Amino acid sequence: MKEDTIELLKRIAEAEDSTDPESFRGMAGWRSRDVRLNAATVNKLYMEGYLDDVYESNKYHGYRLSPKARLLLSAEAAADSKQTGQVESVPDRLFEDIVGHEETKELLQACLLAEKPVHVLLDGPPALAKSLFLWDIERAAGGDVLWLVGSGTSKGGLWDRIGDVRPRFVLIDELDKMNASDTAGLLSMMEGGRLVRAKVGREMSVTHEVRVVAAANRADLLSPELRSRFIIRKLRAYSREEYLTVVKGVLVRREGTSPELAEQIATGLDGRTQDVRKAVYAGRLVSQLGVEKAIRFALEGRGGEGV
Ligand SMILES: Nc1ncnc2c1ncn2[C@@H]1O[C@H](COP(=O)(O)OP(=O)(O)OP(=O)(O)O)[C@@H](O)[C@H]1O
Ligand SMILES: [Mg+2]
């Protein structure tokens, strides 16, 4: 890594450390004039994948720095710190995309720093951020994970990708659908690791320990044994009040909406849905239907959300 990157990233960090999180430029970003930099710098470390841009109008055009600048920051606060499997220091702003879930965020903080593995299940309804979760620990350990959608028909066999990829963290999209012979393979992973395989007409056994952060929207589906190995933290629908505080943050600072329209497409959706995914598409839409068709066709056949 060059020097001058990190050195450059390093001062940028400063300037959004300095940044109210809930003003404008906080939500909606700096402009390269704000870091003192010139554009082909910005356009520069952008490209290489160091910074987001989180907002675009006529006017102004903000970026942030990315979950991997942030990564590298803190990887290089914590050079000399040994590998242990857990995550050596977890960025500020790890999960800085997800709106609310404080303890969420505080549970799984401590679980990527603990020393020995502690396994969590994300439990809820849809649209609540549990694979957001799951896309931001990817990120905190690096890359160094094995991906399972429960969906999934796993060729080869569990034990067999864990043994190849030997990742330090295993993150499982919809558990509650994964087949039997999976889930069987999961739990003696989930216990001190160990891994045993059978190989042309011999039995290999590996010990390889393992962290599972896992979402499913029935955790009560599962077995008893399976649910024994989890913290199961349970992601509740959001409130009213909540919900308005997600869309709006959504919406500006993961889609590019403006704050005005936001809060338009936030008011139009109030009491009506409890469904983040429906504001998402009533802002995808909004520039070529207006905000009040935008809002009627994304509630089109919406049904069982309690509203
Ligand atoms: N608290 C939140 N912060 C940020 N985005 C959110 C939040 N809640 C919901 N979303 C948005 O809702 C959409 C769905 O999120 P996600 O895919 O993580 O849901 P999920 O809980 O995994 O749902 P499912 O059970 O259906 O898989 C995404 O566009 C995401 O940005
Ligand atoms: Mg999901």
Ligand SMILES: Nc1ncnc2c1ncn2[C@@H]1O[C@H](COP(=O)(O)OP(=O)(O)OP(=O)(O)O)[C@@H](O)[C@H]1O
Contents of the next structure:
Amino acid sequence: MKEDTIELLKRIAEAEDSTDPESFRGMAGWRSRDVRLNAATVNKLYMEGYLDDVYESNKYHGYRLSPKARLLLSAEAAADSKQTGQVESVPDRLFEDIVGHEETKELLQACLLAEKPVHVLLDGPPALAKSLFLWDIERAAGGDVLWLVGSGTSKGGLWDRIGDVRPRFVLIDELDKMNASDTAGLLSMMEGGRLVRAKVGREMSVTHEVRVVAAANRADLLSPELRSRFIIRKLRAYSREEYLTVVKGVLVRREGTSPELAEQIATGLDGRTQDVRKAVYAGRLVSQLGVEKAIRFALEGRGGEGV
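What would you give as the form predicted alone, now that the form predicted together with this ligand is on the page?
FYI, this one's just the chain on its own, none of its partners or other molecules.
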């Protein structure tokens, strides 16, 4: 990381933090001229993952520092004060699109900063905020993450991928659908950071500490040994008002949808689903299909949804 990049991010953070997050400018992000940078520099920072593209219209293109950039600045601040090792703080906006669940946010932030691994399992039925938490942690940790879907891991796949990637964080969606072979390896990694495996033509012995954040629709289906490795947080369903707020926040800040269009999509989904993914899909289709048809297509097949 070049020092001039750090200085650019510090300048942007100062300008960004001086803006009211509830104002239009705050929600729609800043323009390159607001932070006195040329478009080429802004685009370079965006391509390197330090900026999120949060809003775009014919007259306005808005950006915001990404969680990756905020964590980098926090680490830099800790280094400046001669504190090494762990990042001292995480961005206040890390989970900004998730309504409620304040204690879960506090727990996950603490786990991100903990010197030693603490593992968290988010438990609850489909279409809650479980995947939103995983998405935010993935964005914040950047290349230090290995993302797995329990139903998609293959026999031995978990061992090989952790051994090759050496991630700091392992994020697992649908943990309750992971096969027994992979959960056995996961138990060992979570307990002592050690994974030993013999396979044809290859001996594997890996010692590597990871922090596991997982989501499950039915934590009670997991073995007692696996459940004991986690702090388990049970998430409640959103109210109607909370769901609408989450949908509009995700569409505007993550997908770059205009506030007016986000309002239309949220209203169209009202009472028909609690799955935020459906709103994201509708938002991505709306420019091609229009609001009504995009929502209808996004909702098709929702009987198998899971978040």
